[in-house]
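Take a look at this one chain, the form predicted on its own, written out in structure tokens.
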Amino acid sequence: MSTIFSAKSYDFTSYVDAQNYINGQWVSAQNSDTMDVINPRHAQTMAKVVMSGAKDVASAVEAAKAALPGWQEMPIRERGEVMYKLRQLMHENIEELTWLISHENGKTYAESKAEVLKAIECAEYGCSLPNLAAAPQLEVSRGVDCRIVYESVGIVAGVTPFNFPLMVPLWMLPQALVGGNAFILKPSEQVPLSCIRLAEMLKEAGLPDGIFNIINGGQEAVEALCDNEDIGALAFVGSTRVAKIVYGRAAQTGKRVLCLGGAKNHLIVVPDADLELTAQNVTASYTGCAGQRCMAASVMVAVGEVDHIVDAIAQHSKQIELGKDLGAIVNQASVERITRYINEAESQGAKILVDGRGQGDEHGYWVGPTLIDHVKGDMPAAKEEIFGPVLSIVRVNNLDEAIELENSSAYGNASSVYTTSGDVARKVMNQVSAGMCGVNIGVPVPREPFGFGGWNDSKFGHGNITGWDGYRFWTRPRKISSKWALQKDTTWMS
């Protein structure tokens, strides 16, 4: 089958059905269940995806077992060559990948292209691993050398979300593959199409069959990955509710597990903040990717008199054009959930400054930018993850109250402060309970080689999922002590 995606605009375009990818071949699931893959901009089915179970996972594991020894024996520099070639292929096909992401996810063209560029950056980090993983060695005693080498875990798996169909898999794959593992990917059943092209490009880049496999499906497939005892490590990105379940279930089989969950990110804005920078930045943070990203601003903590900044954010929000500047919501259920939070906040006394309800036409799933002022800290709009283009403004009297509000959240993914004062910035950065923080930056995503990962209920497991922490997650350090020159004297090491 041809997997080339032909779209060059937002016009509806269908695509091939998403099957499982096992041992370098596209195969059907062992049952006949399928699900529609919907283009959110058009609310129209563009493909179908198979819904797999434990037998399909077992088939992928067997393919990985057969291919793994040859891949593990390959020098790390040769494994790294695959990432160089993948990076080049992604550059050569950047327009196709961009439009494919846009059609299956609903993002704008610009946001989709930014995702591809970030995915390429992740592949580039994989290119660097053969140098970064050079084994440290030290003479620890007379005639005794100790060194560390990083060995693969073996067969590993990743479960990825709908909001970044290409980037999040590439948070995991470079470190896992260059580290010598065989990988089984379970993409979101809502957006399984970009991974079709990823699989084809990895094969063209020289990755042996069986080293990368895709199992499509929903809960049953995830549970099978958690339960399979031949899988030695599993990473998950999604909601906190599911992250907790996956973490507990997968760990029962002795796997190493890292699960990234949801977020409720706070932007603290103080009166001395730069007006235009703050207004533009906050607006971009809460509306980017239609708010469907774990790093989006969802609460603005307004410290003291900042009405001039709130007014400017409202003006910027009103200028955003649906479909052009802001993409679609992933499905109708999400539109209804987001709208319910807005309705509830309004009924509880909050003031809607910019109302995105009921926007768009009868085709597609849309919610426009929504700015809610005078939200109380105990309202659901202030505490729960909405995952849409909605910003709740909570008013506080001083910086200590702002930090206390931030730290009262169960989540700990990201937090930012807008200020021109170094002292204010330092205080916030030292005291907020969040793993990724920003000063005058609304989406403080760590760029490679700095690892991505939050705190508290935003992450379950140790370390970060990208960067060097990611490589360490997918590998095991082997410590080797050697003595070749026989010495007359002895120590406790003999």
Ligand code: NAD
The other form holds:
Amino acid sequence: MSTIFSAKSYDFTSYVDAQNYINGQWVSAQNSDTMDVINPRHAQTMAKVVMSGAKDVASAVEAAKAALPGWQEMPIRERGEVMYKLRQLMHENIEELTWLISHENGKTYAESKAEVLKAIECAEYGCSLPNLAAAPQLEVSRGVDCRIVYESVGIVAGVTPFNFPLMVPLWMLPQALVGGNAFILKPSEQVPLSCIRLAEMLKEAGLPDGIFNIINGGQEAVEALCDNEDIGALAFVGSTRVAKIVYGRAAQTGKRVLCLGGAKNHLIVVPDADLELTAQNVTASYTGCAGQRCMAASVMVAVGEVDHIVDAIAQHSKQIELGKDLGAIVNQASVERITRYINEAESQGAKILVDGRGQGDEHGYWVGPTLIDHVKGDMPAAKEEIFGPVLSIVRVNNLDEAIELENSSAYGNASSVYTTSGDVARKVMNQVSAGMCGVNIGVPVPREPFGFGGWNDSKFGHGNITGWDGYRFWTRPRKISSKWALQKDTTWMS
Ligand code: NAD
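Got the form predicted on its own; any chance of the form predicted together with the ligand too?
So here's everything in the complex, that chain up top.
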């Protein structure tokens, strides 16, 4: 059975079933439940995924436990080698990975390729860790040296969402693996296929069996990971509803936990904003990945007279070709949820400037770009995560009102301002309650080496998931104080 994904276009292509990956082998789950993995562009089943439970998690933990000592003993430079090789393998297989992501998730070829490139960037951060992880040492007292060593946590786990099947696992793996841990990944059951190739590439890159394991499934598998006492740390990326549950449940066993949740990102647009830059950038932010990304613009806060910019955004939105420039929605339930928000806003008096409802061919799950003007701040379309290619425009009179509206959101992932005034940009950057902010940038992802993470209900736990914070999350600092000779003039500290 070949696991090479053969697609070279959007044409429907089936793939192997997603089993569990334990100790370097593909194995079935202990019960026979499966779920269909559906290509959203065709609404057609391309594979099945096993739905695991606590016994499968226990098997993965046993494999990790057995493999861990050998991996922990390796110097960090040798562990880092795996990331260099993984990076090379991902580059060599970039077309295959791109099509695999596109088919299981529904995003376009260009968006899928960008995802692989961003995943590679995360692997590159892993390559740099052997140099970054040199920790301080100081003679803290006469004849007494204190130094820090970053030790692995041990067996750790990651739970990931549907919208970035490859990149989000790569937010976690480089730091966790180079840090000396054994990892158990629970991918989204909607998109478990890219990780099949990831597991194989990690093996080819030299990762010992048992150091990376995949448990496929849904809620039951996640609950088993949360409850397992041998797992010392767990990171989660997904909706706020589930992030809160996982954060509370995993902490019950004393794990360290970091859970990234949903978002409702605001873009503040003031009259002096550059027309073309703003129109293009706002459109790209709300329609990219069909709005199914936690950094997507969801609310545009229009300050004062910006009708010319709204008109230009509408023009750009109308030029977007469904299927070519804008990918599919992940499933039918999401199409219905997105449509419900648009219908509701319309019935509450908002004006639909560009209407994406009922578009696309009848096969597949589609919603076109949708621009809704005169949304009021208290409407669900202005407050709740829609997670589709929909931009709600809320009109306000001045910058203070705009900042107040942004800060009334329960979320705090991203926030941007469009302006040519340094003073306006500075005020917004100082006052909005969001962890990742942009000036004239609609998707202000802090690229490597900066850490990715929001505030408020967009994140539960401390620190960021990527960058140096990620390394700190998956490691524990041991402080070692040493003295090698009796000092003549010792003090109370030595
Ligand atoms: P989701 O919360 O439904 O699922 C995420 C993961 O949790 C999946 O692996 C799923 O199997 C598991 N899960 C689902 N229900 C569960 C339950 N009751 N108990 C335990 N585990 C459960 O999220 P999704 O729909 O896959 O992804 C979209 C969401 O993820 C959006 O809200 C988006 O904003 C968010 N997201 C956030 C970030 C971020 O960095 N903040 C990044 C990507 C996606």
